[in-house]
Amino acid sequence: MSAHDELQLVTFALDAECFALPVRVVREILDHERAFRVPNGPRHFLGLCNVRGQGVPVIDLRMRLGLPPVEPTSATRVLVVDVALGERALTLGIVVDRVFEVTAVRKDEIEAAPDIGARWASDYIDGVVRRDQSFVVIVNLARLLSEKEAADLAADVAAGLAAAPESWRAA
């Protein structure tokens, strides 16, 4: 199998359910520290975290899917993500429950989100991989975060680099 016949994969879980990002948007893979809070942003982003020297504002993707917030374990991961919107790069931490492997799979097994004949969400949705008895769902970023929500991150990400430790601000 070639290159350019499959795609690789970084697996990851929510709550009992099975998600991945493909590799080339995945920066780094982190442990969970507590987000530096910023007041009044959406509810499911956290705030920001200090990666390099940088802040990165951190989303908890389990909450920005509609699922219910839990308490961060030992498993629980922050990765970090580069994501393409539109004409600039957002650079993201993602709050995932914990992270599984890098794997390949053949472009051809990817299948099309389901159609249950029903209106819902699910353009962020690039696909569907059936593994063993179960799916991995394969999220596009750029499309669960519209341009809107893009914008008032990075309107919040400034706002707590302003308040953030001297630290964490860019040379």
The other form holds:
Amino acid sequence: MSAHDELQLVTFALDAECFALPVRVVREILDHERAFRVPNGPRHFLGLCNVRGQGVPVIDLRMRLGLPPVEPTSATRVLVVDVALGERALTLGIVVDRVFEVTAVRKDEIEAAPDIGARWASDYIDGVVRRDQSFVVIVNLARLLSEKEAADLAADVAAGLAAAPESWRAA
Amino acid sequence: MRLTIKLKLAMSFGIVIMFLCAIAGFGLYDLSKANHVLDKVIGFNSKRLERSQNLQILSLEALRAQKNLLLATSPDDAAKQVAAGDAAIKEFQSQWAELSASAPPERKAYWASVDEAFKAYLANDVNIRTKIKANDIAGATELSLGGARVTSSRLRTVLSEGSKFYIEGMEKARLESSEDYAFIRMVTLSATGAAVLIAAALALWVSMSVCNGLGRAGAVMRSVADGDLSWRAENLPSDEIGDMLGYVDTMVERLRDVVGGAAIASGNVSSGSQQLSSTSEQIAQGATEQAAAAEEASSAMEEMAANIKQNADNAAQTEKIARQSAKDAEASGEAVARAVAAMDTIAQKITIVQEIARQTDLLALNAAVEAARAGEHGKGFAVVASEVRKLAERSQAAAGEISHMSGDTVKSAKDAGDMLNRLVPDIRKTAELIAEISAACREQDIGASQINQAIQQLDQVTQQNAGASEEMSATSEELASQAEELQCSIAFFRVDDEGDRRPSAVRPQAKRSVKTHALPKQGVRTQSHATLAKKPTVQAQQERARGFALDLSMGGRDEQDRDFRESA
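Having seen the form predicted alone, I'd like the form predicted in complex with its partner chain now, please.
And the full complex, kicking off with our chain again.
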């Protein structure tokens, strides 16, 4: 088994379903903290979070994927990810219900997104890995966060930074 | 018109008295007539006869004085004789004057002849005296023996004639009165005879009527005395005896009623006393059963008293235990509280462990991420990170379990503490309640002894009742026999003609009924005796009453007590 035909994934859970992100986009895993809320943002934009002196926008993946929001628990985590949107690299905090592990899957294990015979917004799915009796959906954040949205988020981040406390900016 | 005895007697006595009055009147009339005759005889004839004879005596005295004068020897003597002669003459003359004056007219002539004869005598007497004065005694004697004698005898004859007349008159009156007497006797005798006859007839009539009535009354009385009350008044005479017979009839009727009522009443008394006897025997039996029941109740009460005492002991013990339990429960509560505090501390510590484990987990995860990102170089590190993570997860899980368990334990301990806290007052309350139960048991004990006493009294009363009912039975039997005697006594009276048979028919029936009553009663008695032989008899009861008393202290311990001890 070599590093070429394996993919390192960070698996996490949203509700009862298991999702995964490639390890290379995950910078850090943090405890959930209440985000600094930025007014006039989209519903899934929770606000800003201080990650080692850097203001990072935090989004709720559940809301983004159309799931109902839940109260954060002790297992709730924030995945700090670096998303490459074109030539820009965006650092985001993604709130997930819990983080399972860092695991490796063979690339041949990865299946394509399910085809239901019609066009649907399945672009964010890189693939589906069958694990035990369930499935793990590999999420493509770059596709999930559309161009426009990413721009909006960037604007929001700018606005949020402007409104953020002085200590943050100093950091 | 009502011919009462009074009227009859009045009539009879009136008639007799009438006769008596008539006879008495007639007798009085005749007696007055006889008295008149006697007056005439005594007051006229005999007096005049006496005076007439007195005249004779006076004439003789005058003659004797004349003769004595002739024979006088002295002048004094002569004078004395003259004086005596004068006195006699004077007396004669006065007597004559009276008689002559009072003589009836047809006798005047006689008295004139007497006067004439005396005057003749007196003339001779004067002559003689003259001669004597002249001492011519011989002439005087001659005259005295001659002419004077003629005149004096003439006077004497006349005077004796007068006496004779009166004697004859008296004889005539005697004859008349004897005739009257004969008539009066005849009339009186005949009237008396008639009166006697009529009185006898009337007396016979009255006595016949009275005797007849009294005889009827007597017969009625005798028949009543013989006990025959069948007499009824008929054809009553309309007098007092009739009234009396009417009253007697009323009396007999009342007696009939009374006797009939008494007979019925005595029959009732007899049957009633039979019933009373049987009832009192039932009462006696009932009293016996009552006494037995009272005895049973007494023994049951004794058992109960023992149970109550046992209960009281148990309750006291339970109270002690409950107090100890309360104390223990309080201690347990405190212990639980301490345990809870300890558990809280543990939980706090565990959260620290948990936090550490979580953070370790996070760190391991990040390390894994870093190792993965380092590619091939980070592989060993990834393994370490994985192991660390596993440890962290295990310690987290263990901490979670411990936390969970400690939470559960705390909850349980808190529950236990709450329960104990609730339990303590409950146990205290229980102890108090048990104390109350204990007190109640003591009171129950007292009450049980009182009940026992009461039952004892009840038993005594029952014995007395049994005795009293026995006495009552005897008394009622006595009463029955006396009622029978009364019936026999009353049977003496025959109320009616048909009643001759009726009371006798009633009597044997009554006797028979008495017997028929008596026979089953005897049977009942023997039966009751037979049953009483099994059961305690009244006599036995009474004997027991003398020597039996419920003993409250004899309850003692028995086998049943053990159960209570075990339960305690």
